[in-house]
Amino acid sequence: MNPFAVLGIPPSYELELKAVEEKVRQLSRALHPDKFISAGASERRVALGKAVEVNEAWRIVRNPIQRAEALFALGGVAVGETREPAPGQAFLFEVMELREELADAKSNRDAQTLKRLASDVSRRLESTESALAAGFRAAHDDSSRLASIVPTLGQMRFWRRFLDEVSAIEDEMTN
């Protein structure tokens, strides 16, 4: 499924999500089951199927990682946890140091360090997301240039997972 086509928006990493959300609302209203009460069973099934597609497309485009995956797929570049190149040693070393610091903060129940780590990694995630957006702008429809930015998606995954882990530790500490 091409989520951009389903929503009737141009395929782009940089989207005005509020405008897309309004488009989703319009589509959802048009496909609402109440509008198809007097329609035949097959027409109701088609409308329901389209409504499900709209919801799935919205779920994809509002998530930066899934939106990037969809754009890579449209460009003919296979991505996914097992298809992406391994990150470079410098990046892995950086992540390893951050994870050690996170483990120490967790075992010491150090909320200040957790907050600092979350802030630092959030900035890294934003920077990585900006780099990915620039890469998509530069690549246009050039699949070889598009393939060159796949490692940036892998970095986004690492940062997102790290932040999820920080959040889980914070939740654990407050309970």
Contents of the next structure:
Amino acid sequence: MNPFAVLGIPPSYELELKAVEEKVRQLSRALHPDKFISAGASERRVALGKAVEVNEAWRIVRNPIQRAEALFALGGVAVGETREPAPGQAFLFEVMELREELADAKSNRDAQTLKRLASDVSRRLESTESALAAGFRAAHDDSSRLASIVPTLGQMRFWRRFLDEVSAIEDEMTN
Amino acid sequence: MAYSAKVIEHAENPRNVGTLDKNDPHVGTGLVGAPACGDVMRLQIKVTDGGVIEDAKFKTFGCGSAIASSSLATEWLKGKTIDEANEIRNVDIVQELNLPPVKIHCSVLAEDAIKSAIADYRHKQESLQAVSKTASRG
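The form predicted together with the partner chain is what I want next, because the block you gave corresponds to the form predicted on its own; please supply it.
Let us now look at the entire complex, which starts with that chain.
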């Protein structure tokens, strides 16, 4: 599925999400079962199928990582599983150090360190996302240039994963 | 997703979690990561002058299968020679832990970690030899 086509928007990393959300609302209204009460069974089924597709497309497009994955797929660049190049050692070293600090903060129930790590990594995630956006802008549809920014997507996943872990620890500590 | 009993056992009681001194010339460190899921794994070996792995430690931040794969790897590494260790394949780990297809990349990560720990150790030994040669020549 091409989620951009489903939503009727041009494929791009940089989207005005508010405008896309409005578009999703319009599409969902037009496909709402209430509009098909007098329609035939097959027409109803088609509308329902489209509504499901619109929801799925919106779920992908509003997520910065999944949106990137969809754009790579459209550009013919394989991502996921073991298809992506290994991250650089310096980057992995940083991730490992931060993960160890996070593990210590968890076992010491150190809320202050947790907060510092969360804002530090949030900033890293933001700047990685900006770098990815710039990469998509520069690559246009050139698949070799697209392939060269795949590692940036990988870095985003490491930071996203880190922040998910922070949320899990915060939940654990407050409960 | 259901984990196999062996994965759960290793994930709940991981063997050899810890750190070896990465500056020790007898220690090789492998640091790898899976960009598709954001898992990171550090695996270290300590090798005797006779080329036998006397100790192995790991630290993995990732899913249960990644933890189990690296835990199992450290168990297998101890007592093996460097050459034997180099023969460990991810499929051996898949088989032992009954990893489902979606978790095969965890075993690949563990194999990569073993390989890069060995490479790091060999690299250290080679540069030590180079240094001692230069020293004896001078």
